[in-house]
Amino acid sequence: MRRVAITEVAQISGPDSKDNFYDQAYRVTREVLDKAGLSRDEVGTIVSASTDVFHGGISCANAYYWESTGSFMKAGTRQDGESMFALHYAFMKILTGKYDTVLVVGLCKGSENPDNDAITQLIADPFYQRPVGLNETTAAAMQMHQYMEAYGATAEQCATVVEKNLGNALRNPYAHRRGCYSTEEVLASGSMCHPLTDLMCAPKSEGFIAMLLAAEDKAREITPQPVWIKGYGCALDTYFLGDRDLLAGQLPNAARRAYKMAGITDPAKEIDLVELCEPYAFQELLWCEQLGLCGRGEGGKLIASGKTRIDGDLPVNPSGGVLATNPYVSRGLQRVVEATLQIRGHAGEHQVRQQVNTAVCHGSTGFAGQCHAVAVIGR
């Protein structure tokens, strides 16, 4: 099988920006191509992660931005949903042997979108679930209730996730929300949907992402530091929330596929760093369990141990994660960019202390983590 590498990455993210959508999309694309020393004509194909109408605020999304991402008159694919699927599609395009290079872009102009909950309510069944106000936050609140009752996890442990991640974000120039918060301040930050408080929920952010994937021979021509895609897995749960066990979702299945492909048998020992998608603080604890980083119900103990802090043995979200920056459409791809920077030692002030050889990237979307994607990348 061909080896595929991430050769160059770029991102623009943070709070609301007055910059034009076209300009932001162009800048990250231009940056990646300049780093790689390639013209757009030398790129085999493009895969974009964007969305029509709701989170994008536009219809026929790829027709809207196609030229500004270097895609005019070029074969391309648009992916809607969890943006890490765009990485998967690009990866497979190179594996086929048809392309040696693929440009991947993720686009989210959060400042031009409605509130996330107003949009995610439209995901719900229109006859039974939408009228009662079901959206991602209310679904997450129910999931948090179940998690705390089933395993004895505490609100203080969930608040520690916020304290850790927003503290990490102080070192990240691309972060939207950051700050030194105590667990008491997190718990007192105002009720969003009990037991979730405001700071336990991710903000609405902007995020423009670009990365260039290449087959092995081409990758070694482009960069002295290729970051290899070692494994990938994804899984999708059933649509109706009431038909699902919210504490036994599809993330273990997605992780199992990625680990098998990457040859990982003991993730807690073989993984050096994790960038995961935790739009709600308690989900970092639950997702760590389901990624096999600790036992079931032990997420609270894991964070209390200090192991997942930026200076711990297994840093989780040294970038600040989605709690710090939440470009809804492109947040999964942003996890890949951040992990790539860590592997290369290019993460600046939020670079972890130990060498990162293997990192896990995770993306999620849908009510209570309906859809999950996992990628294993490394040296």
Contents of the next structure:
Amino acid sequence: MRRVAITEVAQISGPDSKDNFYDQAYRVTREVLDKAGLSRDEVGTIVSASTDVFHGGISCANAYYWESTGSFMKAGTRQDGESMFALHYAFMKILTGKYDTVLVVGLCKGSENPDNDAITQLIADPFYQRPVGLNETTAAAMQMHQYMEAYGATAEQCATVVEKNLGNALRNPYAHRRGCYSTEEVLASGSMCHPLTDLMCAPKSEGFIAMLLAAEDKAREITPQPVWIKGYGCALDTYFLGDRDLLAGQLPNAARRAYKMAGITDPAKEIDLVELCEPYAFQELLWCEQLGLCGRGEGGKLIASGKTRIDGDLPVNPSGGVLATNPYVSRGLQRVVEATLQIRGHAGEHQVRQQVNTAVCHGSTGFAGQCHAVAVIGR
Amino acid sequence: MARPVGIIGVGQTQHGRREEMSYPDLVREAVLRALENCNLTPDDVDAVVTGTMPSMMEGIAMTQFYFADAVQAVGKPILKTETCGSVGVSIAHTAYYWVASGMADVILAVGHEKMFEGDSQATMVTVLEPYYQRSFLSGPPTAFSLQSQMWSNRFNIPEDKIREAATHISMLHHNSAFDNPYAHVKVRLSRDDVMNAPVIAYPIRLYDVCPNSDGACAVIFASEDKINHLGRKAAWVKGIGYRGEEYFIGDSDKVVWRAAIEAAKEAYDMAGISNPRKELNVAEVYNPFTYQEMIFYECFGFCDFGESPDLVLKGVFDRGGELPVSPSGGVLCTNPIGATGLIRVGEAALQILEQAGDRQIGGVKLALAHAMGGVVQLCGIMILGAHK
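Could you switch over to the form predicted in complex with the partner chain, since the one displayed so far is the form predicted alone?
All chains and molecules follow, beginning with the one already shown.
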């Protein structure tokens, strides 16, 4: 199998911007090409990620931004819903040998969209789930209830995730929301959907993410610091929320596939850093368990131990994660960009203390994580 | 490096107005038929790729979640490819790459649309941005009417001749649909019916235009090892091509249409085809509009520019002609958009597998499937062959 590397990355994110979509899409694409020293003609092809319902009222988003992402007269294509899918597809395009370089772009201009949950309710089927008000937040609240009940995790432990991640975001210039919050402030921040408080829920952000993947030989020409894609796994759960065990979803399955491909047998020991998708604070704890970083039901203990802090042994979301910045569709790809920066030592003020050799990136979409995608990247 | 990939199973729904069943059940009908067609069970499938048109079409977003069970994807890896009207061929491309890359041996590709649950023209107007194009380019018929007129003007083709040729194509496909058990529109049309049908957007008349359909299509792609292990005949993927051009319709030439020309060229080069009209035995061209079908013939190198109406009238593209086009009745008779491109791939595969029933063309060794999307903007091609 060919080795495939992430060679260069770029991102634009935050709450909103005076720039229009085309400018932002163009700038982030241009930045990656300039860093790689490639002209548009020299790039093999483009895989983008976007979702029409998160695209400011314009359908077939890929048709709209075709030229501004460098796709003119190329075999560009698009993945919907989860931007980690675009990474996966681009990876496969290089594996076949047809392309040596593939540009991956994730695009979501949150400031031009309605509230995320006005959109995520459209994931709910119109007959049973939508009329009872199911959306990503109400589904997560039910999952949080179950999580606390099953394992005795406390609201304080969940609030600690917010305290940690928004604190980390203070050092990340690309973060949308940041601040020094105590767990008391998090718990007192107003009830979003019990037991979720306002600060436990991710904001709605802009995020334009670009990266250039390349086959080994090409990657070494482009950069002295290629970051290799070592493993990828994905798994989808059944649809109706009541049919699912929200505490035993498909993340272990997705992680198992990625770890097997990467040759990882003991994730808690072999992984140096995790960037995961936690639009709701408690999910960081649950996902850590399901990624095999601690035992089942021990997510609360894990965060209480301080191990996942930016200066801990296994930093989780040193960028501030999705709680800090939530460009809904491109949030998965943003995890990959952040982990790449950490592996290279280019994360600036939020660079972790220890050298990062192997990192796990995670994307999640659907109610209570109906779909999970996991990538293992490293030196 | 790229492993050989073949199609071993095809399933489609009875396309049409399917009010008696829900959208997931419609999808399930196609998926189960594809599995049955190659005698596999859902457990034999490694991963699934799905796709559709914009969510506004049926009012449900990110349908991979809703259809997790219908496409038998629970516990499996999934990709969701969406490229507007060209989505069906893009789904097939995704399945091809998944197997060719070595990351999977059996991929189920599914495309679907249930257009009677929404308003397709209203949805497709939202493909246009709200400032410039949406206010005058009110949906596909207008865009394709502009393209048709540009074409006749460029090559000085008499309007009467084009009308005759469009009528020939319309009657050909509407007749073929009777031989396709899955086709939607089945009406016997006289020459007068077609010639004098109400104008939709001049010069396009009612029977020059595809319908709205409910329908789904599922196609199973497998690796060479798996195909050998199963001991099955396969329709091998010989070539793929895809190109896209400017979003603003006035920015590019839609007659000598680069996206169509170069997508076909990429696929021909990969398949080693130099004379498509001679070498291809059948073509499933994405033909929602009779006029546009002729432009595709020219861009795909089936004939010279400006020449297609003459050849159509000579019967070159008839079912007994030199290069039969759309013996399934084509998009003109069946158009569940998210499935439409994949139906082209499925129909091309059925021709090679000699499973096309009454619409079978004799001795098909090489077949072309095509889809188009965006603002007259994106073109995808897949070429299938009987031999690896």
